[in-house]
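Given as structure tokens, the chain that follows is alone and in the form predicted alone.
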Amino acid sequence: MVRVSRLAERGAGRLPGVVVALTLVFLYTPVLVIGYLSLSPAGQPTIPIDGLSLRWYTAVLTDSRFVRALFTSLGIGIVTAFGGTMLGLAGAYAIVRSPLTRTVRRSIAVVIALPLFVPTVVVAFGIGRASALVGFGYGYLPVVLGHLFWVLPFTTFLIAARYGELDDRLSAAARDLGADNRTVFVTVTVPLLWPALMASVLFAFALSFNEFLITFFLAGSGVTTVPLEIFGKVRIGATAFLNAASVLVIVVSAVAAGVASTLRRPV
């Protein structure tokens, strides 16, 4: 009867783990399928692949199309990620450290948080009408503002967060040593804060590139970003094209969302 109890809970001990192995080979088995195949030559390649090749990197990298939406998805990326960590920043310190009352805190905090509880393609259809009844129509500038609304929750809460950690009385003492709210803030809180900034900053980045639907909703005919090139690729059937351009996309991301998992609070 003992040794029962020591198997079980010995495998109890090693069912976290199973289900960890498992997920990972979930979700990552069909990114290594296509990383497989964007090395083929072939079409339409298939397992196994007829020997090894860079054709469709070349082909991705020198497509006009393409390369006209990789840079516009990354121009957006970059003002969505900046623009999204100062509301974000704004809205941490709304939440956490502003004299409101606990009641108004908590108000503003479920507000921010209401595109996390929304599907996204309502998220993206309201937008879009919005943007409409507004004046803004589609293209650039409606683009933005979707990846900012988008990105708003992520950021407030990752800094928000870290806000929360910070103690006090080294503004405290600032204070007594003369320094005045905006010294404070720049001398001591922004320091502070860096490591969640920069994540925030990467986060946000890696969610405007790869984001569609509220991209579709409100870019028109006048801005293609990656995942709308990659989308028309689809409708086309350019399964090489894809396997490759689909590679370097999670290669961006990747990056992105890996340097900012890294960050850590200072010591």
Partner chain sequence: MHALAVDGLHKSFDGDPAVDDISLTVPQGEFFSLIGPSGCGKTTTLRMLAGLLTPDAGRVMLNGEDVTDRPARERETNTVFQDLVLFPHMTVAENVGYGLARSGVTDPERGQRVDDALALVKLAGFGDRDPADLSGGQRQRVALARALVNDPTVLLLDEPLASLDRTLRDEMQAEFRRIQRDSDTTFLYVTHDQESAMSMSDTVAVMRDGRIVNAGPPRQLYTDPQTQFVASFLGDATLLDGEVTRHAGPDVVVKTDAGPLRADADAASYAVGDTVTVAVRPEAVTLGGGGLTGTVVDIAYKGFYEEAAVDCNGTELVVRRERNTAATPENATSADGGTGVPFRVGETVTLGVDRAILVENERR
The other form holds:
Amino acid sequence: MVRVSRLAERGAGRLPGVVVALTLVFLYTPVLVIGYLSLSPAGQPTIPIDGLSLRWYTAVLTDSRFVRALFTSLGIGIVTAFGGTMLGLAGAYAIVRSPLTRTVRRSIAVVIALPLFVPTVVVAFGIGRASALVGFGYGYLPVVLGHLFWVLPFTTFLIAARYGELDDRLSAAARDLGADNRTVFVTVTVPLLWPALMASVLFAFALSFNEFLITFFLAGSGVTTVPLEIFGKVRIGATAFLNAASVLVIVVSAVAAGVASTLRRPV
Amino acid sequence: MHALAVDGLHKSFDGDPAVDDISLTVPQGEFFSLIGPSGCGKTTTLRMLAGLLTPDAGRVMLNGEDVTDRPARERETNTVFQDLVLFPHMTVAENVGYGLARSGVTDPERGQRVDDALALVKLAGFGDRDPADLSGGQRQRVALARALVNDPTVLLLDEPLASLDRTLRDEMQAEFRRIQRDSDTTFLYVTHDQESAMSMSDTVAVMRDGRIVNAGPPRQLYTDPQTQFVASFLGDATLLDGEVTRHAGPDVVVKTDAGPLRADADAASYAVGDTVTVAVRPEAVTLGGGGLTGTVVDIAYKGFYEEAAVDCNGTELVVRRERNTAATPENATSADGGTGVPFRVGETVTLGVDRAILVENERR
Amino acid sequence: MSVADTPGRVRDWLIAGSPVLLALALGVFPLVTLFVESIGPGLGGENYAEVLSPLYRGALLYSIGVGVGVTAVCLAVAYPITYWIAHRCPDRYRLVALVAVTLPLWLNYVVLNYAWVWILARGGVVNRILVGSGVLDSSLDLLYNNVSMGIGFVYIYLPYVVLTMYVSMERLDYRLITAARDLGASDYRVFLDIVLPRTLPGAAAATLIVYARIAGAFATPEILGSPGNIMIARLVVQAFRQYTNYGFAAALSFVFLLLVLGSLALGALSPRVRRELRQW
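Having seen the form predicted alone, I'd like the form predicted together with its partner chain now, please.
Let us now look at the entire complex, which starts with that chain.
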């Protein structure tokens, strides 16, 4: 009896649950398919694959172009992850906690959010032209700056969400106990923001590691990242090499995501 | 010399005065309470004393030294905050030792002082715990220890008991009083809970609309409040307007709607014909005899005593009497004169008022 | 400001300054640069005249249309998903469910779109299963059309929409739904009267995040779209890489930007959305 009324009260039938199930199938089928195909021994896999082999992983990891691109991507990703998080922390402070006026803080938030609502292709093209005009040209520096710009709204709002929840009276308590502003920041603010800062580092890394369009416009001929390398090969055709490379790229990002999901809130 | 002296403190927010000319002095070792309804400016005052807020005007002196322009961290005050605000990412010992670390006290002295402070608040051995794993009362003690361990000139307490249930609050009140005596620290306690302030304090100051309206020992404030606001804020009181009809020795007789009441006053300062306000506390009202007659309109059981609201010519007076559990309405004939016989609504009783209190009427 | 905040404004301006400077230097300055280039030497309007020719007008409208359509599909799918996770999912599985539907957010969209080639191609998974099981006699052309491109877009942007909408859906007090049901509302009325208005801010935020990126996307149409249907990004890339006709590409970018911002503003102007947005 109770059970019946409870079900009736829930309403909307099974539709939402079915959609969730279908979505999970939709989201994970391609990943599983590409993982399966990457084990094919043939250069042009057929479905089903005729045997199991890791030879294409060996091929990818001994391919100097791919390995160079991988290290470039990792390097740019790490710089972007930490730089973007520090800038994001500064931005979050400015938006959430600084004594600047409400209007100023709102304007800062809008400017930081710019990459979200301006089409990436426009931003990327604009940065490319501006970079050429001021003499930065193309290469590592514009790419890193472009990535920092691209991850900034994500890191800022990720950290700001946690910063906003942080009890302002904790820093008042610390000051009351003799801490100066720097000490309050080091002993209270940073430890309490720590999970958000770590999540920000990881997510910024993933965003940068996977970024394609901005890099495409700013890299010039000297810099090749993994997404550029893969995109170039995709246009030529689907191959077993590409499948193994794809799986490796997914693994790197999934590791970052996995670490992030283990972060616990301390409070 | 006073541990704390405040002179002419002012603070406005957006033009609205929150604290309007507060002056007070607290001698070393005293338990001083600042009480008043919410919004009266008591927390603003405390924040200015702590250095977390800058006054618009006025001076704050600690041990005779002017600290008005010093920020919180350079002041010899420490605060037990409302809701405590323990650092959630630190252990109990790290919380308590935080202030010592800031003033450069290192181990082993720091560890020793933290242990002593935890022992003082009866939390010896709790140093490694996480604050989140403690009970409400234990967290109170940690917050107290965190402030006390720094040996502040004045310890400021901002309604720290507000979130506790009644039983725990009573227990913590006794603890606060004990710890205050044992540590010989000057306490400045801010609360809207007059009951806890009255039971713990050496001196109580009542605030209203940003000003201190009355200050003194709890007993004096209760028995001789200066204004009708103080009379009704600190316990039950019936307020009556009336006119002075004659002097009787040091007392005056005031004619009110309920009947003539005798109020002790400095008779010389009141002339016959003056319009005055008197406050009558329930325990000053006696059943039987007396010159007032009224009808019981409401009865409330309050545990070991019983309270009746009696309508005397349109004014309600409250009278209390101990309960006799053996007596019931069925075997009683009248409450008048009997002991322990329950009140009944509608019965007529006679009342006497031992002593009414002349108070300032703030409405005038 | 006070003894409580001694270092005061100078320090705060400096802290706020670093991210703002980056955002201005890479967000605003390039747009100004583009605008100057689009006007071109001699302040002529030729670039803009060319942008508005039928060929490019079609690409502009097609891009906006794809943006609107894919965003709408993402929202439609995200509603039941976030509703289920926020209000139906058993508490202990909620986080797992949320992580599961948003994990692809972390993955590379070029790679993910490439994976769909293997599913939709003539020799791909779908055709193999359909032909192998005898449902079809011969393979279908599932790839390189609007549907395959749409699937690719939804695949990439659905997690963003879900994550953003979830915040709103979680705040929706389930007791409101119970109350409405108690007062006799059907599922349809409950959705219309309670769920939709209370979650509109989340839907608006999600739109803000994905719409511009879909309309301006490059990789997905290249990998999964029809070669005949040209989106704006390809034109900009072509001009940038091959023709080096920067003035025209700049004008095209600018008109596109205005269209995107204009359509976003159109949505934001609706009084209801505006009222709801204020809660955010």
